[in-house]
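A single chain comes next, written as structure tokens; it is the form predicted on its own.
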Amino acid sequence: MFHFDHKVALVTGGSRGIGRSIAEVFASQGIKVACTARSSSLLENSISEMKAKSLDVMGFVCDGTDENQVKQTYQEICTHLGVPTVLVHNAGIVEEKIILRLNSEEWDKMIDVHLKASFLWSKISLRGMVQQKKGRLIFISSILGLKGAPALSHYAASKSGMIGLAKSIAQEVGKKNITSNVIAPGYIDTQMILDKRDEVIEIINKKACIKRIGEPRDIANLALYLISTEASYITGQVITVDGGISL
């Protein structure tokens, strides 16, 4: 049994996949959850479905790469739910292209979505956490941020950058009763692998210790532990959840 002293959590990319699962798991523990996403229609549907389960969640449309939108959305969250003392930066995209064909606009887009948005949400959230004298930051990176991958240099670089950011934040704010950790998922059954499901299953059968695709709930359960009182001495860590595929 875990214990929680956080009343409000902010989950970016909370409309589907890993983000939605984290939002549901947090809300099941009585935590108010603010979910952000860029797609209003997808977010509205997800929030309606979660509310139908009597979960205390609210949706906020926001482009996390836009500083003004981030500031405005954060203030709206504080007004409607209270100051978030948990931030899970999960929003992400994936696009394959070998580096010789990758243009600067595609590179910038990937860096902005994963790394710039991580910075913007962290900066504004940390101020509230410092005032509340407690906080938990969790960054959803990837095992590819640890080892790279062909045709995904921009994705891997951005996910690796999130790790450096999280570790630096941990060193800056640990004395403020704030932790900062990274979860690095392997292959998780989300929209991102939908077009490559057969290929992913083949890779898992060859390389993974646990012969199945990961579920969003596998990530959400770890995130729940990391925001618990029992995890208060864990910070600056990168925890892989990949069925042993990276061994």
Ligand code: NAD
Contents of the next structure:
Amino acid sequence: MFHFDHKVALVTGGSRGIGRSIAEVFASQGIKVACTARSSSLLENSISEMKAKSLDVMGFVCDGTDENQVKQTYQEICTHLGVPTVLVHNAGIVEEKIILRLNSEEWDKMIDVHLKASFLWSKISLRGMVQQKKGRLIFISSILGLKGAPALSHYAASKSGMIGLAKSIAQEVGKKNITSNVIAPGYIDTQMILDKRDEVIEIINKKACIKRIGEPRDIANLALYLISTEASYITGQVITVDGGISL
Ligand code: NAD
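Can you switch from the form predicted on its own and show the form predicted together with nicotinamide-adenine-dinucleotide (NAD) instead?
Shown next: the complete complex, the earlier chain at its head.
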């Protein structure tokens, strides 16, 4: 039995996939959840579906790469729900391109969505967590941030950067009762990998210990544990959830 002493959580990219699953498991513990996404259409629909399950969630359209939008959205979340003591930076994108064809705009976009947004959301959330004397930061990276991958140098580099950020934050704010950890998923069944799903299943059957594709809930279950009181001694860690594919 785990215990939770957080009233408000902020989940970026909470409109679908892994982010939505995390929002649902948090809200199922009575935590109010602010979900951000880039556009309103899918977000509104997702929020309505979650509300229909009596979950206390609220949607905020916000591009996490824009500092002003992040500041404004954070204030709105504090006004409507209260100060978040949990941040999950989950929002992400993927695009395959070999490094010889990659241009600097494409590089910057990937770094901004994963790494710059991690910095912006962490910085603004940490102030409130310090005041509340508790906090949990979780960064959704990837196993590719640990081992790299062909045609994904920008994605892998941005996901590695999140690990350095999380470990540094852990050392800066541990004394304030704030933990900072990284989840590194393997292949998870979401829109992100839809185009390559058959190929992914083949790789899993060949290389993974657990012969199934990961579900968003596999990631959400770990996120839920990491925000529990019982996980208060875990910080600065990268925890892989990949069915053993990276072994
Ligand atoms: P998804 O495409 O279903 O969801 C991505 C979410 O991020 C969406 O809600 C989208 O609106 C949001 N988003 C993207 N750019 C944004 C921005 N600039 N501002 C705000 N929101 C933005 O993908 P998913 O599989 O659920 O991915 C969630 C995270 O998990 C990503 O960071 C991804 O890199 C990581 N991940 C996924 C897999 C996988 O196999 N699906 C594997 C490893 C890591």
